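Consider the single chain below, provided in structure tokens and representing the form predicted on its own.
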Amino acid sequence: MTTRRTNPKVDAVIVGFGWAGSLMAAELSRANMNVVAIDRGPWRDTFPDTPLTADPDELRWKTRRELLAPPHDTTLTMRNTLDQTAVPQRDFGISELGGGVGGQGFQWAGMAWRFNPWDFRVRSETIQRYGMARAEDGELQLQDWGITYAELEPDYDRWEQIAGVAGQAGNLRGKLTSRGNPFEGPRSREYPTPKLKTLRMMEIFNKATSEMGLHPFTIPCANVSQAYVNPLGVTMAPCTYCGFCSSYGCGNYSKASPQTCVFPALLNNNPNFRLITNACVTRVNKAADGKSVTGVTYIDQNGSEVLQPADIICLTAFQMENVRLMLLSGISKPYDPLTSEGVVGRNFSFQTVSGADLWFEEDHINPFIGAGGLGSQIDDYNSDNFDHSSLDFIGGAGILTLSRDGTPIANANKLPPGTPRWGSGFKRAYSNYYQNYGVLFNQGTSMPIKRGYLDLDPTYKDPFGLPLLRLTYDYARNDRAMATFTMNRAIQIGKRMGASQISAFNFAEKPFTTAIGASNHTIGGAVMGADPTSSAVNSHLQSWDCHNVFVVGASAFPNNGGYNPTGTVGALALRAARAICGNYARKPGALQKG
């Protein structure tokens, strides 16, 4: 660190320039605010990084993960219980953060979900339907979000319009359509583009689950199914089903990303906006009154310390980094797992995953045709869509099959148990089962526990000398029971699909570890709510402690639904921006009474 300087003051600083940050920057600058966004990574865009003329090199993008942030930038320490000593995670594992602007939104798969209405009121709904004892079992720490699905619906709708999501409604204005997901919350209008095509694995799944009396539907996907112009004036091209989405940039401009959907409108000839890359924000600077902040401090690419003054600070980095910045900056009280007091670090949760690998005989599934989020799902065993009265858990999972990932290197590991791993036996098996492999993936809810939390590690520090984030977590008994239940449902479905071989898996049957990437959907730590004693931010994502700080992202989720989080992150970002532009900018102060 060589020098210290101060930039001119702006109206708002955005920390982290992925989906949440770019959406908020676009909305705030459209309201004539002067906005500066700061991102730790370099500039990255479809051209020149992943143009259509570049090979979708599996070794480069999928195996070596060149689009991700290197592990030394995302290291945290981890332990399962309070009596263990946490040690650093030194590989990617569950940490799949984007390595440049756009964040993970540049190379994500594209599943574009809304959470179920039940997810926002887990505590209240559980008590009402099953009694207090089910909600308070001594381990769980359930709490409502402070908003309802209906209140967030307009923001879900706007995010889907910006991303051009392809899908088919199952519930339009409260009326079931018999074409989409019958368990989804009411939608105010159809998806902006029609659902993607139904591919072979989806056909097998749809037939089997329909015969079982279940309700299959096509997963909403942020890969546009036809040419589309979004509300920001950006044109997207129809998906070509190349299958290279998850871990890849989309050179075809079909998969929604901040680069494709937001950057062109935000960056072109916009005097209100400035982007600073390769700069790491190290703290938010509190004012003398302790009730507001004055700006942020960051280290630029030359190692210089820079102050960026601003009236409003929006923390829109990855979930873990939002929490770490809150802790490093002394904003709100850190969570204490022994007393359940404090709010920052509270309610870390993951995604509870189980399912089954399937192998068929003499079919032609053609896995090389697909799209990142394309597949079929049933929600019959998700959320509270089924009666849990005789069960010993709450929550559930969306059971889905995918039509993507025909990657030849990775799929060499997708062979039935007992298959030779080398020689002629391996070659014969792979030449057969590359065409005939499928998966049932149970993307399950994750309920918060009292002793699942984030704090600052007392031993390990980053290159700037700041403490690493420490994660203490293991699966809840509730989630283990749910994962076993849905795994058994997947086995039943696999048999009905006609699979000749089935190999079930359940990540929750072993202790949680950050080293195995069952999912990368980590949530919580700066959760939202209506009570400042149990939440770090209110329903507008505004800090209860410092009124000009907004903390936006999956860090705000008090629990995880059985869906990917990106759609909800986008909706919450737009909701927070709406609150700033519509109310806070005119009258700074608390937007909600605790």
Second form
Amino acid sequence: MTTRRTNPKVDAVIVGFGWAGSLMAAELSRANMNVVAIDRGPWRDTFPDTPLTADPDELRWKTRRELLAPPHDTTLTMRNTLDQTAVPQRDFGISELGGGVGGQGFQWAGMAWRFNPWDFRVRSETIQRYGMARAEDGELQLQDWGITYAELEPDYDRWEQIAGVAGQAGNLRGKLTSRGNPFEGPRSREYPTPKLKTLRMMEIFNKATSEMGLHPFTIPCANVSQAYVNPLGVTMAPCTYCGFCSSYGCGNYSKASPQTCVFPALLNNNPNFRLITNACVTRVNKAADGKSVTGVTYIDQNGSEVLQPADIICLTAFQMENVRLMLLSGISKPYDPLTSEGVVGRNFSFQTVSGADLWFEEDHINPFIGAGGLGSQIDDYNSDNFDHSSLDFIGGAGILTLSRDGTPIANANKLPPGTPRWGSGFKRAYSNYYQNYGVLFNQGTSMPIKRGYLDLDPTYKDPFGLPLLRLTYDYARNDRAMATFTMNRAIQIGKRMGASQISAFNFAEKPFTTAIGASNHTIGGAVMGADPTSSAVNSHLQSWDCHNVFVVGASAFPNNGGYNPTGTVGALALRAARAICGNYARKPGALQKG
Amino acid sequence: MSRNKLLLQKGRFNMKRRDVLTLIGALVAAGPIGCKPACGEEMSGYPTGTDSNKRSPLKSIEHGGFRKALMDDEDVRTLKAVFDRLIPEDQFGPSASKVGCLDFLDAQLTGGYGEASTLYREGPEQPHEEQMLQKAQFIATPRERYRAGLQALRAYTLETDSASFADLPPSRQDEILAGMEQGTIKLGTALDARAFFELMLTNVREGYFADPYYGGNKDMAGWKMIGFPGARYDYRAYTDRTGQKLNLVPVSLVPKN
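If the structure you just shared is the form predicted on its own, then what does the corresponding form predicted together with the partner chain look like?
Up next: the whole complex, starting with the chain shown before.
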């Protein structure tokens, strides 16, 4: 830290310029606020980073993960239980932080879900339907979100309009259709672009699940199906099914990302908006009264410490980094896993994943034709869409199949059990099964546990000398039972699909680890709620303790749904921005009584 | 004698880490992924420039023998033999070395990957790291691991077979590789033979199936073997032809002359 300087004060500072940060910056700038966004990574855009001549490159983007922040710069430590010593995650794992502006949103797959209405009220609904004993089994720590799906619907709608999401409604203002997902919450209107094509693996899945009396539908995805102009005035082009999507940029401007959907409008139209890149925010500075903050401190690319004063601070970094900044800044009480008191670090949850690998004979799946978010799913075993009375768990999983990509390096691991992994036996098998592999992926709910939480590691530090985040977590008994149940459903579906070989998997049958990528959907740690003793932020994502701090992202989810989180992150960001522009700006102070 | 040649000769016998770093520093201009680019930090307005940035990937690879990371001839001979058992020449396609997997690996080890530039390598190293994470963990760089692994494999076959690995019959080579894969063969006490096998298998597959741009997969042989059409960017004409054999000719990122 050689020098220290202070930037001019602004109305709002945005910490982390991914989906949540860019959406909030756009909404606040539109309301004529003077906004500065700070991101620890470099500027990054479709051109020059991932044009058509650079994007279709599995080694660079998917194998070496060049769009992610390297663990060298930011990682975490983990342990399963309180009595263990946590160890550092040295290589890439489940924690996928974006390596530049746009964050994860630049290289995500594009599955653009709304959570099920049940996901927001798991505690209340469980007590009501199955009794208190099911909700409080001694391990789980269920709590409602403090809002309902209906309250968030307008924000989901605006997020989908900004991202151009391709899909087909299953529940339009309460009217069910069989062509979409009949289990989804009521939508106020259709998706902005029609659903994508049904590709080979989806065909096989749709036929089998329909015959079984289940309800397959095309996953809503932010890979747009036709030319589209979003409400910010940005144009997107139709998806070409190139299959270089999840872990990649998009050379086509077809996959929704902050770059494609928000940056051009935000940066072109708002002279009062500034973006500072390669600058790592290390602290939020509390005011003398302890009830508000004065700005943030960051370290710029020359290693200088800089103060950025602001009236409003929005923490919109990745889930993990939001929680770490709260802890580093002393905002709100850290969670104590022995007493369940305190709010920062509380209710970490993951995604409980099981499923089955499938192999067919003599088919032509043509897996290279696909889009990141494209696939078919059934929600018959997701959320509380099926009766759990005679079962010993709550929650479920979206059971999906993918028409995403046909990555030759990664798929070399997707061969039937017992197949040689090298030599001519490997070459023979791969020549055959590259065209005949499919997956059933059960993306399961994840319920928070009392002993699962985030705090600062006592030993390991990042390159700035700041403590790494420490994760203590293992799957709940409830979630293990759920994963086994849905795995067995996947095996049944795989048989019906006509697979010649099926190999089931269940990540929850072993202890949790951050090193093996069951999913990258980590959530919680600064959760929202109606009660300040069990949540860090209120239903507008406003800190209960420092009224000018808003903490926005998947860090706010008190539990995880059986879906990808990005749609809900986008909706919550727009909701927080709405609260700031509408009420907070006029009358700064607590927006909600605790 | 040129500086590089001098270093290469030296490397054959007793390469010091400092020399490797000097050579790498002299040859590689691009920094590791984790470093900060020197571009401007503050922006207002949308950038209008279309210049390529400094994070462009390494330049196209030169084939044929000149090694920047794998500089010990005996190591290269062992590695070639291993790679060609992992992916041998047969009716399904050419061998790993024929399609340039050694060129690929040498280039990878020369760059940020070889230096483990993305890994978190801070201590203390805990004895239970692998048990907790359920996966092998490394502080050593891939370049260091190859050096140590190939030396250990050499020592092992000299001990058991009184010959270099490369000079053993294919059936015996396969036996040793299978032993490494299954963890039944120990290559000294300090080296995880199983993890070293996995490193070699991972890298040879990368070389065989990555874009030819990176030095392997010559003539897109790996892609032709499985039927992957490569760096194509538009399948809209084929989305309705589900379940059909499409016979698409692969394309790569390497510009045609």
